[in-house]
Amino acid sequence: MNNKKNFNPDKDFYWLAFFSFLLFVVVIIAFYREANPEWKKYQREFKNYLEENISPESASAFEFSVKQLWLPELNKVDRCISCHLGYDQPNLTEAPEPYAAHPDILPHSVLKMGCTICHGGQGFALKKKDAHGEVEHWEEPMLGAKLAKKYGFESEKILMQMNCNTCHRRDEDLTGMEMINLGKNLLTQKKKCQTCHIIDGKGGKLAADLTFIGDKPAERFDFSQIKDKLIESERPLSVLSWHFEHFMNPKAVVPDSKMPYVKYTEEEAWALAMLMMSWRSVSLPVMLIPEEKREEVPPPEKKLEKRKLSIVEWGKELFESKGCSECHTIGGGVEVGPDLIGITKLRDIQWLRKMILDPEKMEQTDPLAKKLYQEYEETGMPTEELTLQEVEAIIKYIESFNKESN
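If we take the form predicted alone, what would you give as the structure of this chain on its own?
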């Protein structure tokens, strides 16, 4: 039996005509989309706005083209200005977005700095979604109102402070960076991060170096403990969210974390999380390095005042300023480390000197120091740069509590 179907020229002609027409339509759509990209739509609207609100002359002078800022010092290409067309025109301050003039924030210059160094996003893209960084695997989304809303922030400018601090890391207090300023202030208060972490080359070696923690990729963060919580709260599954949750409750994020629990408010936790994200390693051209503020040298009389301190008073000052009080109390009970009340009676003074001067070496070589290291969950004591005189002052201060308890 012959199962082959007979060739039907009429029927096949209609199918061939249908697919040919379909291909023709696809080609027409492709040509139309190529001739009318998204950026050109914004430029048409901008030209109409100029004609209706500024002058026919300014509208006729406007030319349709891809516009970009080439910034060789930053190794960046920003084509944001293909749509944000009024960025450098002061007479367009009242224009609607994306045509409004950029605010004048001296000494910053859009022409020298571009857009993405402050706002984030994908500078070389020409489609809105791509340019705003709303694409998979792009790690620098635009820090605007849409993203701020996802984190629960009312102002779109809050997130931008992270990028501001990438350049202004050394500034202690800067107008417009209130959240970052709060984070910096928290670092100088009780429970200093540098007790355990190295920051800018200084601090303890008990935990990760935070100097450039903002460069750490998302793949190296464990979200398993907080993933469901973030999804439920509709917050982004991001490194910023991870840092926030970790400051709120370290062990809820990393069950075996040795980081002590500090009762931060949500605002404080966000401030610290944003500070972590801002600490990135960037090569800045000279023009973008903020001028360093010189510290005022204290007058001679203030230096003389310190010399008048008794050795116990000096020891107290050192005990607090060098971070001893972050882990130890003297008569207040065990915190991160042991209570030091009566320690000068329990331990040999020479042993105490060595422990204060080089705790890491002692924890490796001294049996008693090793035992204490294990007893306190391997939370070692950070090494501080101290002179022998400073060590003696600290010991005298601790010893003074023995007399009070008698």
Given for the second form:
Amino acid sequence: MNNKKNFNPDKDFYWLAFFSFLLFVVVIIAFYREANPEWKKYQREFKNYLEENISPESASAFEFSVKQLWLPELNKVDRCISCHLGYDQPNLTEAPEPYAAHPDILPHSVLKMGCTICHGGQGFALKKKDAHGEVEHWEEPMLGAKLAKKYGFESEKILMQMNCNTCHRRDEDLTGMEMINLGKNLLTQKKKCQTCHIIDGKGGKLAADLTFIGDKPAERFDFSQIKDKLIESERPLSVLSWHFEHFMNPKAVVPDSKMPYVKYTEEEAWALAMLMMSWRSVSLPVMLIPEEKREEVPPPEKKLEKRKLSIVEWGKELFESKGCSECHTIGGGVEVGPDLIGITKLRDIQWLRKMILDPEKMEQTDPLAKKLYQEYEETGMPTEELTLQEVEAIIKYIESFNKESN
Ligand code: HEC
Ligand code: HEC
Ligand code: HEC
Ligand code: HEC
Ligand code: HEC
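Switching from the form predicted alone: structure of the form predicted together with ligand HEC?
Full complex below, order starting with the chain above.
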């Protein structure tokens, strides 16, 4: 055969040797990269920093590892602290980023909240570019200094207010949320939005319900009228920019818009745009909902709509999945706990909410709950992590039995 004739032992040997060597180099590089991920570089630097600036003991106590805040109630794992290593160490206020102590955020606690709930970004990522969401069209960019600059803001603190307001929606005037405060004031000035829009269940039906406008995805906004303008001004092609342009002049964005033109300053238009972005439907554990406002969380109609569930059906699902049905019946008699039939007529609604949210606290502090606790031979009712929306759904479910027995 031809092949055999062409066989040249010398030449082939060199090729083989060459490729083996190449493979070897690739393997070595792969090993090196595996053993030296980006976060480790920062951790090594951090250790050196401790050694030189704090104390040799603190340096030797530091161990290399992926570090994370696990927040099961929020369904989040934030690994930002694999690089942001000094966040909880008050003696590191002078350290350079990413090693500096976090500025004071009391009364919030990163142990309960993690990082991304305020900053945005990708909590699970371990490379800076991914974590900070600097990748083009990343779904959750970090509301950081770079992004703020693109919008022309002097500091990232301005953009972050959008995230602050997912929890503080019901608060009127909070320090650190000046833009959002301004936006909230504008809702009832000049042209009242609720003449035409529903917000939190109240308002006119001339235009879209805005309660969760922050969830509306970018694909459903029409950018055709403003695309060129945004590209020219080098502002991001984003929903935030859409809202800004729309408040500056509705007809410039939606040519046949019936939304009235109001002469807003740029600052006012940004404030309203940010407020719109912050109106998202997020389920938060009760402990993260600011105190007095707990009663007013709007019901999660949108989510239920998606799942084709009524609030009562959702309540039934929760009653079973959260363990209530293990101890309670509704109309089937006393078991471990009282029969809950008619309980919504018997008890004050606020009392019921508190009893379901935090029974262990109630058993200690509330006279009626104390009495029940003794009556039921101190079995006690366990505290479940429930959101207020979930509690409302459970109450609606229990209530639905009243109507049946009428
Ligand atoms: C792989 C390491 C690494 C990870 C992971 C990381 N960072 Fe950073 N971060 C840095 C470094 C380094 C800096 C210093 C400034 C710079 O280079 O951007 C920094 C700077 C920052 C800044 C200040 C600068 C700015 O752009 O506003 C913020 C805020 C920040 N990080 C937040 C986060 C959050 C939130 C997470 C988690 C989602 C995170 N970082 C994850 C390395 C990291
Ligand atoms: C309650 C909201 C909140 C949480 C939670 C939070 N931060 Fe911050 N963070 C802020 C605010 C507000 C600032 C700006 C503070 C200032 O400049 O006074 C800030 C500043 C920073 C900075 C410095 C930015 C700069 O410009 O120098 C870094 C880095 C940072 N945070 C990282 C983190 C990391 C990592 C976590 C999680 C361990 C975290 N943050 C959790 C609100 C928060
Ligand atoms: C995950 C929910 C959450 C986020 C995000 C959040 N907060 Fe809070 N905030 C709370 C809770 C809970 C309290 C506790 C106060 C209470 O129970 O009334 C609080 C308290 C405060 C207070 C004190 C209020 C008072 O009445 O004394 C201020 C000011 C504040 N937050 C500002 C901010 C700012 C600014 C941000 C964004 C950087 C932010 N919050 C982000 C949940 C949140
Ligand atoms: C006179 C009635 C009217 C008033 C008052 C009004 N709007 Fe509108 N709005 C509309 C109409 C009609 C549309 C749909 C056409 C458009 O997008 O411009 C709209 C659209 C919007 C949209 C885009 C909704 C989407 O899903 O695309 C937002 C956001 C919005 N309005 C916010 C506000 C806010 C905030 C205020 C108060 C400051 C306000 N509007 C006042 C009539 C009104
Ligand atoms: C381990 C058993 C147990 C579980 C699980 C349980 N409960 Fe209870 N529940 C009790 C007992 C016992 C009482 C009587 C008061 C006490 O001991 O604290 C009670 C009291 C109540 C009351 C007050 C009744 C009255 O007479 O005013 C309500 C309402 C209630 N439970 C609802 C719920 C809901 C909703 C759930 C699920 C989220 C739930 N319970 C889960 C045992 C339980």
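Rigid core here is just the name for the largest C-alpha set that superposes within 1.5 Å across the two forms. The structure presented is a predicted model; accordingly, all values stated were derived computationally and were not measured. Positions refer to the first chain, counted from 1.
K.L.:
Is Glu51 among the residues whose Cα moves by 2 Å or more between these two forms after superposition of the rigid core?
P.N.:
It does not reach a 2 Å shift.
K.L.:
Cα of Glu63 displaced 2 Å or more between these two forms, core superposed?
P.N.:
No, because once the rigid core is superposed, the C-alpha of Glu63 moves less than 2 Å between these two forms.
K.L.:
With the core lined up, does the C-alpha of Ala148 move 2 Å or more between these two forms?
P.N.:
No, its C-alpha moves less than 2 Å.
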